[in-house]
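In structure tokens, the next block holds one chain alone, the form predicted on its own.
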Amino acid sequence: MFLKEKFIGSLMGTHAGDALGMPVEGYQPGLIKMRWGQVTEMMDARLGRGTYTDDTEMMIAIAESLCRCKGFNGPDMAQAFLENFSPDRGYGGGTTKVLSLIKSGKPWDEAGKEVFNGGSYGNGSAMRIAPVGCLFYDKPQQLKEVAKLSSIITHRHLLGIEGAVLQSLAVAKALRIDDSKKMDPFTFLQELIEEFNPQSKEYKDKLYLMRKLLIKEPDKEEVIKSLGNDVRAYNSVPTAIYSFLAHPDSFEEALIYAVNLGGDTDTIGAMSGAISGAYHGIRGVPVYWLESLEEGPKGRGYIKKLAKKLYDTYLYINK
């Protein structure tokens, strides 16, 4: 498969997973099952069917900045977040405060210290990181550095930073794998662990548990108990990766599984979609989902063009 299709798949996969999960955000799996049986299609949400949240909006901002600057530029990326900021997309309080501080003149790499006693460890910097995983997919050390820098704009806590690094590494690894060959989830996970090499015990424990879960094929309750499904990065990034690794042959199955785990469904869906989309490419995303995604100034057509531009940026900086 052409690399360009994988770039498009990752960014559009973020949008698809975000939109699929948004209507049931905050619901636990038991309630999802009772009310809908299983979420398998785009449903009506607060902004309409197929719409995205802050997850995709901030992903767009990162891609725009990387393309414009031909790489990472802190002040420009922070400005891109401000220019794209739409409060009705559902931004968290911490990110909203940080962006307000930056708008008032606080340096891009200082504002994040002002929230949660030194920095957030939510999944806000991981949910948006797919463009970094794409642009630096074949340069893991540079990828890790850019993922860290992009995170500290809003999420300075180690656990928030490592969440962004882990997610971007997973996207990059999925991009590097030939989807025409059978993927071994255990090899993927082991190589990901070796590349990631986290400092925090939280991620080390979750990655160990993920290996055990892949062997057992457990029910949803055990996955949630082991990996989590809330907004903390260490309780959602591993869950999104597991959703992909437990369903490597189907983008659709991976996202349906991720969203029906409940909790922070839009973000777990967005992150799993970014990884699975990077592996399967845009051809792996169901057409009926794509056609349901919101259109408009920065809707699905814009995101597809932005992914192509990101690919062109990759070619430019590697010529």
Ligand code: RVK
The other form holds:
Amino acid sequence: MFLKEKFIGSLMGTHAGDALGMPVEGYQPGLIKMRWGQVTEMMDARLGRGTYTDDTEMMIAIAESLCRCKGFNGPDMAQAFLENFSPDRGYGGGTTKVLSLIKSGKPWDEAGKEVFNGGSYGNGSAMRIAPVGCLFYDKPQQLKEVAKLSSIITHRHLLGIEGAVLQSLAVAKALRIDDSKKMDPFTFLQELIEEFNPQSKEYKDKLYLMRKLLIKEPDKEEVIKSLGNDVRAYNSVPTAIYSFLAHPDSFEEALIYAVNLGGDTDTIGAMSGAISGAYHGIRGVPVYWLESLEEGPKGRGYIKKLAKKLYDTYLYINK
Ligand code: RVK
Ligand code: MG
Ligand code: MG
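Having gone through the form predicted on its own, I am curious about the other one (the form predicted in complex with the ligand); can you provide its structure?
To see the whole picture, the full complex is given below, headed by that same chain.
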């Protein structure tokens, strides 16, 4: 498949997962099952059916900045977060505070120190990382460095940074794999572990557990207990990767699985969507989902164009 289609798949996959998960954000799987059976389509949401949240809004900011600067530029990316910030999309408290500090003049690489103890380890810097994974998909060292720098703007804690790095590596790896051949989830995971090589025990443990889960086909409760489904990066990035690896043949199945795990559904959906979309490309995203995604100034049409622009940026910096 053409690389351009994979770029579009990853960015639109973020939007689709975010919008699919948003109406049930914060619900545990038992409650989702009782009220809806299974979430399989875009449902009514706070801002309307098919709308996105902070996950996609910040992903748009990253893509815009990477295109504008032909690569990473810290002050510009922080500015892009501010330009795009709409509080009604639903932002994390730490991120909201950091952005207001930057707005009042704190440098882009200082403000993130001011929240929590040692910075945030929320999943906010991993949920938005798809464009970084795309632009540097074939340069793992540069990819890791840019993922880290994009994270520290709002998420300085090691666990926040490593969550963004892990998610960006998963997107990049999914882009590199030829989707016309059968993918082996165990090989994917093993290579990912080698490329990632984290400092923190949390991610090492989760990746080890993931391999065990892939062998077993466990029920949802065991997956949540082992990998987590909450707003902390180490309790959601591995869950999103697992949702993809347990359903490598279908974008639709991976996302339905991810969202019905409950908890931080929009974000686990967005991250699974970014990886699965990078693997299958835009052709893998069901049309009945795509057609119900939000339109408007920065809706689905804009995101598609932005992904094409990101692809042109890739060609430009690699010419
Ligand atoms: C509303 C203790 C910490 C921590 C630390 C916890 C949107 C806090 C998206 C904090 C995502 C939460 C989500 C989120 C993204 C983080 N010590 N607790 N060092 N670091 N936490 O505020 O952008 O939904 O409980 O930085 O990562 O859809 O409130 O925001 O689901 O993680 O928010 O971290 O949030 P924040 P974020
Ligand atoms: Mg969100
Ligand atoms: Mg969320």
